[in-house]
Each structure stands twice: as C-alpha cells, then as structure tokens.
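Consider the single chain below, provided in structure tokens and representing the form predicted alone.
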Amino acid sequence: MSKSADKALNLLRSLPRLCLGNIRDNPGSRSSRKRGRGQHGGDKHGAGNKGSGQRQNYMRLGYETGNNPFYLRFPNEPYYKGHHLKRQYPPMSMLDLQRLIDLNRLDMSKPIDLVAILNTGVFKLKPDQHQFGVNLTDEGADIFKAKINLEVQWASELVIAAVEKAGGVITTAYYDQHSLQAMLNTRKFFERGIPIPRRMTPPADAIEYYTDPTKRGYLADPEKISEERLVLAQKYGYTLPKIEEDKTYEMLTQRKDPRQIFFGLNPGWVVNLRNKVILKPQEEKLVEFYQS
C-alpha cells in the first residue's frame, strides 16, 4: 500500500465519527441576515411592536353569491356574509326531522317547536354567536310523511309545501335572545326560580317576514294563511288535506300567543320543580305587564 493511502487511513482513524452533533455548514454557505423593512433596521416590517400598529379595524364584507343556509337575510336587510351582527339560522334538513320522528325523539302527538328540537340533543343552538333558531332545509322533502304541527324560525316555500302536503301545519316564529336563553335548557331555567319572560316582537327589519302569510308567519292573518295554503297546493299540484276533519285537529291548530315562549305556560309564571307547582302573578300591574 502506498504512503499516501496509509496517511489517509491514519487520518480517518483520528477524526471523530460523523453525527448530528458535529454537522456544520460549509464556510460562506449562508448569507448574512438582512434587515427588515423598518426605518432603522427593525424586523417588524413597519407594523410596530406587539400592540402598536397590529390591530386592523375593518368590516368583513362579502356579498351573497349563493344560497347559504347559515347566512340568511330578511327582505330589505343589508347582507354581509360573515358579519358577526347579522342573524344566523343553523340548518336542519327535513330528512333529519323525519329521522328524529321515526326514532321517537320527537313526539308527533304534540306540537313541535324549538324547545322540543333542542331537547333531542341533536340540534345545537348558540345564541351568543347570534343564532336565532332553526332554518329547515328542503333536503328530504320528497320523502317527508309526518303529519305534525311544526314551528321553526325560517322555512322555504318547498319546505312549507312538503309539510302541508303530508297533512301537517307549519309556522315561522321569532324569538329574541332572552327567550332563546330560557329555551336552551328548560330545566336549568326553571330551577333558577325566575318568572318566564315575555317574548319580544321581531325587530323592524323582520316584521315583514313574520307577518307574511306566504311565509306562514306567526303574526300573519289566519284567514290569509288558509288562502295561501290552497294557493300553494295548486302551485305544486297536490290535494290539500282537510285538517278540519282530522282527529288530531285540536293538536294541529294549537298556537302560542305572540308573547309566549313555552306551550301551556304563560309569561310571568314561575315553575317550581321541587314542589311541582306553578306560581302565577296576582297583581294587576304584573298581569298587565306580561300580557301587553
């Protein structure tokens, strides 16, 4: 073996083994650190440090480009998709509604409102995120067959037609934030021992929707609703069932007072779950206040 080969072998024996701890970049392989865009060589790119200059106040705009069930607007209401102050209605399909009825999670023999839907534990509502109730979508409308008395917060024409074709009735109703908080967990609310609040009337930009008989608004004229039921049946080509001759007529025609939140319980009443009694206001001023 040559002397040069012996030198190389001796050199390798004396050198440390290659590992992650002794890997280094070749000299000159990295460029020097460039200064930021700040005036004096800073690294904040002109935005300042931490709170200084970091906050950006602007409205999140995005005009409607399609039918998004999470972001609905009332007639003549400005629409900004994603704006945190606009009313939102989480969707629930007619297919899910039919499934809950088939599984006995919802009782067809009683009116079905937002309280009944929330008690199933399937539908979640977050009033703190400006959600105001159920938007019943038309998925599964062609197979819907339940004859129910239904109250939701938003429904399309096809949804209304599907419910009425099956022999049921549907109402769209508004609930304010205080009412929704009481409806989220009724047992917890009643255990607080406070009077049931009045349901507030819809805001000005929602009055038109909830007084419209074609939308089956709860503030609409009942006679005009009856007329619109027939008009819708003729439009979609089905025979409108006569609920007057139905044995469940009394259940199908139950309606809440515009001030009511719960079926069978009036505003101002206090439900005592421990003693299983209901306390009602006696003073005329209180009675007048809760009924006004």
Second form
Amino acid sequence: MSKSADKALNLLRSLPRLCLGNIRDNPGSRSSRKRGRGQHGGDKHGAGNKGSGQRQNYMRLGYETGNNPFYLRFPNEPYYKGHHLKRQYPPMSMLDLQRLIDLNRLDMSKPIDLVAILNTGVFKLKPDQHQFGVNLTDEGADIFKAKINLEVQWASELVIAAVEKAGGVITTAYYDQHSLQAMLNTRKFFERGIPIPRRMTPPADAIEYYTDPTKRGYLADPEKISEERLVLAQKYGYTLPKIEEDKTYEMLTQRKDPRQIFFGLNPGWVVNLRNKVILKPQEEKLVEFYQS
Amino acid sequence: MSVISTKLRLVINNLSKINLRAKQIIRHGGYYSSEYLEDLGKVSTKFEVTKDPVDWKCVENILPRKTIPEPVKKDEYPSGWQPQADDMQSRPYYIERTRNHLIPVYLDLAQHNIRRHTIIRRVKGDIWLLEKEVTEFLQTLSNKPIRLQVNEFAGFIRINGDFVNAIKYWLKNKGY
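If the structure you just shared is the form predicted alone, then what does the corresponding form predicted in complex with the partner chain look like?
Okay, now the whole complex, with that chain kicking things off.
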C-alpha cells in the first residue's frame, strides 16, 4: 500500500463515526418557509443601507455635509451684482441657421429677422425671462454659404465675417420686451386687435453696442459700416463680394426703421385678419406719437 | 374739494354698476382688457380703413406658417442635411423621418445622467435585420459587446451607450 493511502486510513480511524449528530441534508433539498419579496429575496435593491441612496434625497449642489460650503466662504462677489437683471440672448448657431435655410424653413429671398426665425418654431424666446433676442454663435461658420439679409440681436466678429464672406449683410438690432411680445406669434398678436407698438430705443448700457459699426449696429452710420465691412474682409483675408452689383441688391439693402418692428408695417396700425384690412390712425396726436 | 367729491361719487357709481352687472365673470387681467375707471363717453378717434394689397402682402409675410414646408431639392446642402434616398420601397426596413425632416435617433439620459441610451425610433419593416447591422457597425467602435433591446411592436431599438452621432452619420450614408 502506498504511504498516502496509509495516512488516509489512519486519519479515518481517528475521526468520529458517522452518526445522527453529524449528518445534515444535501444542500438545496430544503427551502425556507419565509417567502422572499422581490428579485433577490427582499434586499436593498442596489440602494445600499440607509441614507441618500435609499431615500433618493441627494444633497443639494455645493452642500458639504456641514462644512462651511465653498460657495459661501467668500461673503461678497460683486462681479455677479445684478446678474438677474442683465439682458440675455439665447444662442442659435450658424449651423442651425444654415439647416433651417436648407430645409426651406427660412426664405432666403426675403430679409431674415427675428420674426422669421421665431416663425420657424424651432427657436424659442422668453421675453419675460429677460431674453432679448437671438445670439448667433460661430459654430458652423466655416460651412455657412447663404447669401442673406440677416438681422440678429447679438453677433461676434467671426459670425459677421462669415455672413459677409458669403455675400450677405448682417445687422444687430435691439427690440424692447413689448415689441418682442408682439413678434413671438404675430397671428395671436393681430387677433388681439391692438395697435402695433413702436419700438423703443435701446437702454443706456446697450446704446454703445447698437451704435457701433464694427458690431453692425442698426443705429450706426451706414457709411462707417461699409468701411468696416472692408476692414473686416482684410482682417480675415477674403474678398468682399460686391452687393451693389448683385441681383438681390434691393432685398439686401432693406432695413427697418428704428421705430418699426415688422417689415412694411408701421407702428400704430391695427391689422384685422378677418376682414383683411389695416386700420391706420389719422389723429395728429397719434401720428406724432408713433413717429417720435 | 367739491370737484374731488363729485369725481369720487362718479367712480363709486360706476363701481356699483359694475357690481350689478357682475353676473358674467370678467377677468380684468391686462391693460387692454380692463375697463376705464371713469366713463369717458363716446370716444371718436380718426382712423383710415385701408385695403392696400402691398401692405397686406407685408402682413402675410410675417404670419407664421401653419404647417412645416416640404424641403426643396437642391444641388448641395451646406449644413450636411440630406434628403432620403428614392429607393425606400425596395429596402427591407425603413426609418421614417421626423416632422422636421431629421433622422429619429435620440439620446436618453437617466439615473442622474449616468445611464446613456441611444434610441432609434420610427423603424418599420425588418427591425431584426437593422439590429444585426447596427450591432455589426457599433462593434467596430466599441471594445465591449454591444447590448441592445429591440421593441418590434413599438418600432424602436434601444442601445446601451451614447452612439447618437455615429448612428446618425451611418444612417445618413445609407440614405435613410
């Protein structure tokens, strides 16, 4: 017999005999009388024991479990002063604009202003939340190829260059909240039967922007703007397309009056959609009010 | 004093009139919908009623369209958008465009933005073939095995992970 077999037999002799005291069931032959609730027999469902995980009441952003939080450590941050009152310009990229033109949602043969952009239904504006129009951002500036007469509320230098390189013109224009409310849904506005409001002049802190020819402001001197168009073309290194010789010259040079909010419709007019007539005031006082 | 008192009386009179007529509930919520505090009598403002077709054209130009226009065939679309191919009838499966004429592939974020699912919606026809082709394509992008769920009845495929742009690009190249 081998050594290992001898050893095993010796071990067996010293072990206790098999008896009632040391037998047990085969594993899995008996099941518990308690019925487990849930997939894994009533456990914690992956939420852990107690606390935020179970109650789904995660700590608020910036809370440091009792420490003086970072955002409260410094008592004064004056550069945020009045941030809730500042004008906001929700963004729309040039790629979005180009896609709207490609998809026939915007008509290139007419000037594209905020009314046209809002009429597509893709861009949402909330004037009551201090939103004052569209900020055209430069994403997609390299593929932009539409020759349009564009009017937005905020544009960067690159955006202006991209629009002008494609042969179009761009203006930045200010609208006050009442004008914006009328522009949100023109059909709803006309159904109210109230006169078209006159557009207010920009507030003191916006005048600088909207009279700046480098920003193509609507209150800037047109001659200075055409000069700045050349300057920008030289800065970015493209030849400025001559809009004077263009077939669509008339469309490209269409501008609104600083008091006007819709092309071709003057403030003070009431549009009746049912009878398809326009009521124009003749009272001298009113005429003077809406022109001033 | 007497002027003020007569004015006050007028206002109170008017208020009582309003109360008597208040059977129909009117909400004076706005500047234009509110009644005048005092009776102004008959107001006659001179105005002109015009039916100029040129002016009316301007009104029509700014009215929002009630339907989304069909895209026009063009030589090139600089934005990268592309219309569907013409041979959709002969293909085993079809993915309908959305009402905005875009490809219906979406990202679904859940569980505090930890779970990212890509969903291909509006699938019609042989969805199982699409599943096979999509897994084959995505396997080239990912080291892990692709996990996805096919809902044949609702016509969508839910894929684990963010593959929205990849799938959009892949479907666009296939003409969907």
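Positions refer to the first chain, counted from 1. The term rigid core refers to the maximal set of C-alpha atoms that superpose within 1.5 Å between the two forms. Because the structure is predicted, anything quoted here is derived from the model rather than measured.
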Does Leu279 move its CA by 2 angstroms or more between the two forms when the core is aligned? no
Can you give the CA shift of Asn22 between the two forms, in Å, with the two forms fit on their core? 31.6
